[in-house]
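Here we start with a single chain on its own, the form predicted alone, put down as structure tokens.
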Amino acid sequence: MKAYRAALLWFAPDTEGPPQACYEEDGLLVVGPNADGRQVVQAIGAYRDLVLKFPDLAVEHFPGRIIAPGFVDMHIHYPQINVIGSPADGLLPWLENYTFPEEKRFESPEYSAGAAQFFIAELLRNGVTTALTFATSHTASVNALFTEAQAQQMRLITGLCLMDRHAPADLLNQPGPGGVDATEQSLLDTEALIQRWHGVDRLGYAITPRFAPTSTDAQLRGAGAIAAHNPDVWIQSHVAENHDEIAWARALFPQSRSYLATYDDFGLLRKRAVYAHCIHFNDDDRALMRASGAAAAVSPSSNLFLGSGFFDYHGADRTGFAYGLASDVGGGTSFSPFRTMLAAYYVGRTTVTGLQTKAGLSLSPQHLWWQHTAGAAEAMGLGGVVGNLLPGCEADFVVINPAATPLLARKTAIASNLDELLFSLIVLGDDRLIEKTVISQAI
């Protein structure tokens, strides 16, 4: 058992109302092993109360600091760390000119391993302790990322990128031995990777069509069949990010009611299915998200950078489908959750009707923080496991220094309530706020 003393930030258990943050100015976080030997939260609350219940524990004290849940990133591309900050006219030219050429390099196990080490280190440096991430169409990229995440005891979910058409030939899934075609081999590789990695330590597998236009009907149908036989694995892809992409998908799958409905038609919409972007939806699409249990990975910095559009928070809340925040590096412009939360605030201030914009929803600081922690975990089917510091949650947390820069120190010192404090951190913060990242250890 271990104990940590600092100001504490966490979220109350699920309610029907808006997310409710809890804050203890002088708190104690007690962690210890569960039945599986994994460090989990045993107690959280005021120091004056808990120190009496745990009188013999050695306490690590972080004066002037805030302990908060580790951040959850619902959508990020580990092969795109060299692509971040690349100029392009929009999504499809960005893919063609920058992303696809870089991803070809991940055929090499050595290149993949080096990128995986940097990627995991950068996530942890920014306080991200759980990530749902894309790899490439090469099994070497998947194995390298799982290997590094396992070494760091990090909770990470990824999978082989399924892509058997409409991309450079040497980036498509490749044929297998004995005359096995590329589509069949990609599905065989997916099944083998699930058997090797899913549920090992803190690792999870995600069936990963890149997006519908780069998969044939046969590949999507096969992916849906694998999903049906493995209900506890995740599914991840992209949908409704860009108008040109949507027109392309509709031309390729005219039998489907909408781009989103294409995934449903192939058995790829359900709980633990996470779709990045979900910008250009109508109410039928929103209802389908809710009915299926699928979740949206809101990627505001990427959407702003590529000019894709604005996630409709009004529509999502009105229809009640799940969502959480994502950096979407490398279309996204930062690993920092603070930069992503600030971008989400900008997006939440704007609604889009046709070509007209008007002032809209103002997302509260607590709601923004929830979207990147407990809310993201719930959307991914990991509520009560990560993204919070309630008893039983895995002991992933960050130590935040609210005086990390002179301006932060000046601003946070005059915060008169929790919303003012959190908003100062969101608006002025970056990786310098994260003094320490703690990952739940296996004893």
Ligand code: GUN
Second form
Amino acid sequence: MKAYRAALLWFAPDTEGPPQACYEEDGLLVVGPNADGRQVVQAIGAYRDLVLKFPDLAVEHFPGRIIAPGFVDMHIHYPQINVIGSPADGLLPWLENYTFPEEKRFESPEYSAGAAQFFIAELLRNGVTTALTFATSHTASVNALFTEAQAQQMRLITGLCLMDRHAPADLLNQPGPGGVDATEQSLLDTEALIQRWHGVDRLGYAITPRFAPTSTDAQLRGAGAIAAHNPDVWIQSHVAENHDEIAWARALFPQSRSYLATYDDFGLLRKRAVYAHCIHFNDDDRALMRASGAAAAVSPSSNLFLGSGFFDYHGADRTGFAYGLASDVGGGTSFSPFRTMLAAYYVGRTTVTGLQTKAGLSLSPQHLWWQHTAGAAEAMGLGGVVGNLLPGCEADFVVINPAATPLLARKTAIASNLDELLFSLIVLGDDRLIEKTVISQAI
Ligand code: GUN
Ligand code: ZN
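Condition change, the form predicted alone to the form predicted together with this ligand:
Let's see the whole complex now, leading with the same chain.
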């Protein structure tokens, strides 16, 4: 058992209405092993109260610092570190000109291992302790990322990118030995990778069709069958990001009611299915998200950078489907959750203005922060496991220095309530705010 003394930020257990942040100016976070020997939160609250209950504990003190849950990134591409900041007319030319050429390099286990090490280090440097991430269509890329995440004891979910048409030949899934075709081999590889990695330490597997246009019917059907046999395995893909992409998906799968419904038709919408973007939806799509239990990975910096459009927060909340925040690096422009939360704020404002709904319907700083921690965890089926510091949660947390820059120091010093403090951090913050990232250890 060990305790940390600092200001503490966490979220109240599920509440009706908007998420409620809890803040303790002089708090104590007590961590200790659960039955499996993993460090989890044992208690959280005011220092003056908890120090009496745990009088003999070693206490590490962080004066002037804030301890908060580690951030959860619901959608990111580890093979796209080098793609950040590649301007294009839109999603499809961006994929063709920048993304596919870079992803080809992950055929090499050495290149994959180097990128995986950089990627995990960069996540942790930015305070991200849980990530659902794309790899490439090469098994080497998946093995490299799981290996590095396991070494860092990080909670990480990834999977082999399924792509058996409409991409450069050397980036498609490849045929196997003995005349096994590429589609069949990609599904065999997926099953083998699930056996090898899913549920090992803190690792999870995600069945990963890139998006409907780059998979045949047979591949999507096979992916859906694997998903049905493995209900606790995740699914990740993209949907309704860009108008050209949508037109393409509709032309390839005209029998489905909508682009989103295509995934449903192949058994790929369910709890633990996470779809990036979900921008150009109608109310039938929103109702399908809600009914299926699938979640949206809202990726605002990517959507602004690629000019894809604006996630409709109002529509999502009206329907009540699950969502949380994601960087979507390399369409997204930063690993920093602060940059993503600020981009989400801009998107929220834009949506309100665009729809001419009630003036002043802004995303609160507490709601933005929740979308990148407890809300994201809940949307992914990891509520009560990560993304919060309630007793029982795995002890993944960040130590934030609210005076990390002269301007932050000046601004946070005059914050007169929690919303003002959080908003200053969101607007002015980046990786410099994260003084330390602590990952739950197994003892
Ligand atoms: N749709 C299909 N692939 C991708 C990708 O790599 N990034 C984004 N933003 N959208 C996609
Ligand atoms: Zn993406």
